[in-house]
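Next up: just one chain, as structure tokens, the form predicted alone.
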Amino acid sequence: MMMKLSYLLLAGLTNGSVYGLIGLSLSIIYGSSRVINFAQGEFVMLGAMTAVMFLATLALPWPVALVLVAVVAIVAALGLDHGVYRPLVRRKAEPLTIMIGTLAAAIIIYGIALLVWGPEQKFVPPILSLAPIRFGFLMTNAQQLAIIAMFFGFLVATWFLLYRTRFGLSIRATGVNPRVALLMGIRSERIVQFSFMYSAFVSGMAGLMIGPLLGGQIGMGLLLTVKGFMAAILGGLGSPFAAAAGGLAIGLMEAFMAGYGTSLYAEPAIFVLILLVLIVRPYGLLGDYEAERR
């Protein structure tokens, strides 16, 4: 009984950490641009699939592969910024139009990935050992622990960036009112560009780490975008930390419903939970608190 509970807890924390990182990434972009990036999950997919290329196909050392995975994700983010976001903003497009543009970019990234890697699921070589590690009733492995540690590491790094640096103050100011921030000398385009790059880096690293556990498949981006969006809505879209907490909640709920019931009802139950939360707290579980804090 305890072993099953510990297994479900770790599985929920692992998946929830990935959902939380995607939700955090979505919230960072939304906070600076008021746009939801529907291509966010594709950065996770690129992280997993380029890991296959660099670690398996080219057999590069993992530190080199890690850097190259980050470079690919960031270059893709710059392409999204310069190819979709900026042209539409300069034409004074509505946020909804820009969001449709990010969806089109996601389809393009998917198509390119299909040409490069094909539709089959790929084995993603793990950076750390998948050998079982026992802590009392807990059974885990180094890769799982690294994913959870990475989640909390990015939370701390994001908090420090936003609340302990002048650049973070510029990011928050741009999110509150881009026009006033521009009048104060803050270059909003650079802030948004950094948001795309940082969120792509976070998501790419998440794909690199979760790939060995889930497998690499070019269609994984869409599902992860949906889960990240659900996490952001549940926790609070306006706050990266609330969105991350929503990801953990969704991951744990999925794991325990699959373990003690059936996974078929997990997603409908999560959608019902999100609907109830939005009825009671329209800004999400922690969204209004973060809004007051800002």
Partner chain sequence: MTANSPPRPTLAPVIFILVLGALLPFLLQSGFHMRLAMLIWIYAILSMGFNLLYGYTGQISLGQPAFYAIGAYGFAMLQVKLGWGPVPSFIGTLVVCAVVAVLIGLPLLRLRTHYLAMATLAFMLIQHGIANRWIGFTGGQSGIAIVPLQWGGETIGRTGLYFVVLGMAAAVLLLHDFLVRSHVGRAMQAIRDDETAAAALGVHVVKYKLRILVLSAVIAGVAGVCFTLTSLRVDPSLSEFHVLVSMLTIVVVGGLGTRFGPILGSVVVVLLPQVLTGFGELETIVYGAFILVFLLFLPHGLSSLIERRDFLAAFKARKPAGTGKEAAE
Second form
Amino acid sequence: MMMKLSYLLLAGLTNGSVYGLIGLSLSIIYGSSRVINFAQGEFVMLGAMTAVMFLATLALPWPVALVLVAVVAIVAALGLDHGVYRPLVRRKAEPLTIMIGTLAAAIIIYGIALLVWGPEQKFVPPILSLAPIRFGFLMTNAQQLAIIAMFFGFLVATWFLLYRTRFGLSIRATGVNPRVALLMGIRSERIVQFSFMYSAFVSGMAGLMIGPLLGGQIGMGLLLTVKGFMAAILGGLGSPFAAAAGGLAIGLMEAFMAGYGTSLYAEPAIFVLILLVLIVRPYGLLGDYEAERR
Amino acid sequence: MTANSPPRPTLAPVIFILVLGALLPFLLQSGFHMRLAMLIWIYAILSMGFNLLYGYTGQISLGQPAFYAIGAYGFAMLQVKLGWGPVPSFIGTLVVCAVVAVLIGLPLLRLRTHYLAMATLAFMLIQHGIANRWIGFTGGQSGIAIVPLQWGGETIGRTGLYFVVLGMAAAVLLLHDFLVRSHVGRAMQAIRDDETAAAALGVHVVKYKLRILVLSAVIAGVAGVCFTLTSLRVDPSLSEFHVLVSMLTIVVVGGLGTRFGPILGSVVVVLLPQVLTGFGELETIVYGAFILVFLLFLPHGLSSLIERRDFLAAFKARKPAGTGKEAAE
Amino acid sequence: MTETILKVEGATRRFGGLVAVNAVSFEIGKGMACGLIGPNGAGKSTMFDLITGVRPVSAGDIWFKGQRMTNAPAHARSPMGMARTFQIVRLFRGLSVLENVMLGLHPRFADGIIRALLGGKARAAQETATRARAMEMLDFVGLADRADARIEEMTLGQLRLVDIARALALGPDLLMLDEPAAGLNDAETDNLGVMLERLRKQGLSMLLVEHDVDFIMNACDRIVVMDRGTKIADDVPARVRTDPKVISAYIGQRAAHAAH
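Right, the form predicted alone is done; let's see the coordinates for the form predicted in complex with its partner chain.
Everything in the complex follows now, all chains and molecules, and the chain you saw is the first one.
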């Protein structure tokens, strides 16, 4: 009994942390650019797959691999910003057109990954031990604990960034009104670039850490993007923290529905739940009026 | 003396497209080519529904593939499970699509842009989940098979089937074209461009959005029925993500909110993979890059190269701006 | 006074704790051109939104042609004969100039898609009549030769005229203009003044919200002045011009500006 509860709780928290980090990433990009990034899950996939390359294929020491994974994710983000976002914004494209542009970027990233890694599922070597650890009735392992710790670490880092730095103030101002922010001397293109880089870093790290538990496969990005959307919508796209909380909630619901109900309907049931939330609270459980202004 | 009003768009291009479509079976030899031609029409139907909803009315629904699948499943299930004939099944399926669209639309159309997109995406995933997992009802992964369409006790051949699909596409094309050239089309575009101003001119914004959502769901259902007719089998792949990507690509490549964008786009999108097989492993990358190139360099799609109005506008824009200033002085 | 066309009774609008419009009442008689002026933040635009139904009133009533329309939705007001223009020109970018004006006649069409499909010859004839009427309206504002132009090809002055043509298409009983002269150069403002004078001579009732005091003094028979949400004057232009309360309201604003 307790074993099962413990297992489900930790599995839910672990997956939920990843969904939450994707939701947080999406929310940061949305906040600065009003664009939903369909390629966000691809950053997670890149994190997991480059981990395979650097840790297993090239057998680099993990601190080096970690830095290289971050570099790859950030380079991909820069490509997305300079290759898709900026050119489209300069051509005065609508936010929804830019969203379709990020979808094209996701397809391109997937295509590149297909060339590099092929379609097979890969084993992603864990950085930390998967050996069981016991806390009373809780059974876990170091990798799971690290993922949950990373989730809270990124929450604190994001909060610090947004509310305790000048840069964060600029990000928030750009989100409220890019024109006014520009008048105040804030270059919104730089802010958007930073938000792409930061969110790619967060998602890439999430991929590196969750890879050993989910397995690395180049098609994993899409489902993670969708879960991130749902996290952001459930919590509220307007706030990175609400979106992160939404991810945790989805992870836990998924685990418990699969554990105590039937795993067959866990996913559809969650989407139904999210639809119901949207109907009752159009801007998410923790969302506010902010979202109403497009 | 009132000046003459500018010429109105005519039906000529619609007739041209349909005549071309009717000649196709006599030009194509292999069954494979005929299947591609039918697929072009099916995707064109699906995309015309989406074009009305997003291109003209500005309401994005990523749930269109779900209605496509509901249409396909409904048509198969009414025949197989209830033993209805093809015609009652066809009508029944469209009614089901309309009812589901009303139920989805009433709460969701309050949402805007990204929220509407995400919510309708959730709807698509629910539909996909049910199709995949409620095995007793939908047949799960293996889906449901139906018997071929018959006429006078004989099975309709491939060419006959092509004309059935072409007939459906013609009906949808004429409807699409009639609407966008009528006062309904003006009201739709008004809602897309500025809801407040549209309401001030007496357009009932909420009612129109719901009507167009229902209509586009029914049109997606028609596309689904055509799919079932031609493939004789339905399975969960109907509402897989690649269908959504194809639909979005079609409207972007053809031109959002244009009269013939969906048709031009589906010709390209259906034939493109045939061309891209030459790229081998690069196929996916080229496909993604292709969408991006269109978004960047031809944001109004292939239609902007063809439609007369855009030609004229481009021509006028090149002339030195004279009339504007004179009138103001 | 002649027949009343618009009656605003104690209209109030609160935004949270802020009272943007506070129990304002006034009337517009048939054939009258009424101005609504006031310093920045007086509540003119909110008043305009309340009358056109863009925002609901918190309290009070709006009567139009003897009918209570306090709770009528925005889209129900234009078919009744209430037409408006927008301060920031809100023409539909995807439609041509002519099509924009044709939308002004939208309420004449039978409602609904199925009715449109079954409309047959009657609908086709109506479409033709709508085009002709829209061309007439464009001719009236002097832009018939620009019928096929796109919105982005037009100057601001021309767009204001298209907006007016669109509002006039249905033959309204009351034309409401939200700062029609804002952003126009002198020549364009004069042209607009001539246009409004012609409409006034035709006996059209009008409500003008305006910032440009000189423009409104010439264009109106009667002027309502608002300051900080309340009505402070309601009289003929000559007396409003010398009303000490009005002067102090405007001077107060100028002083506030100077202090900045």
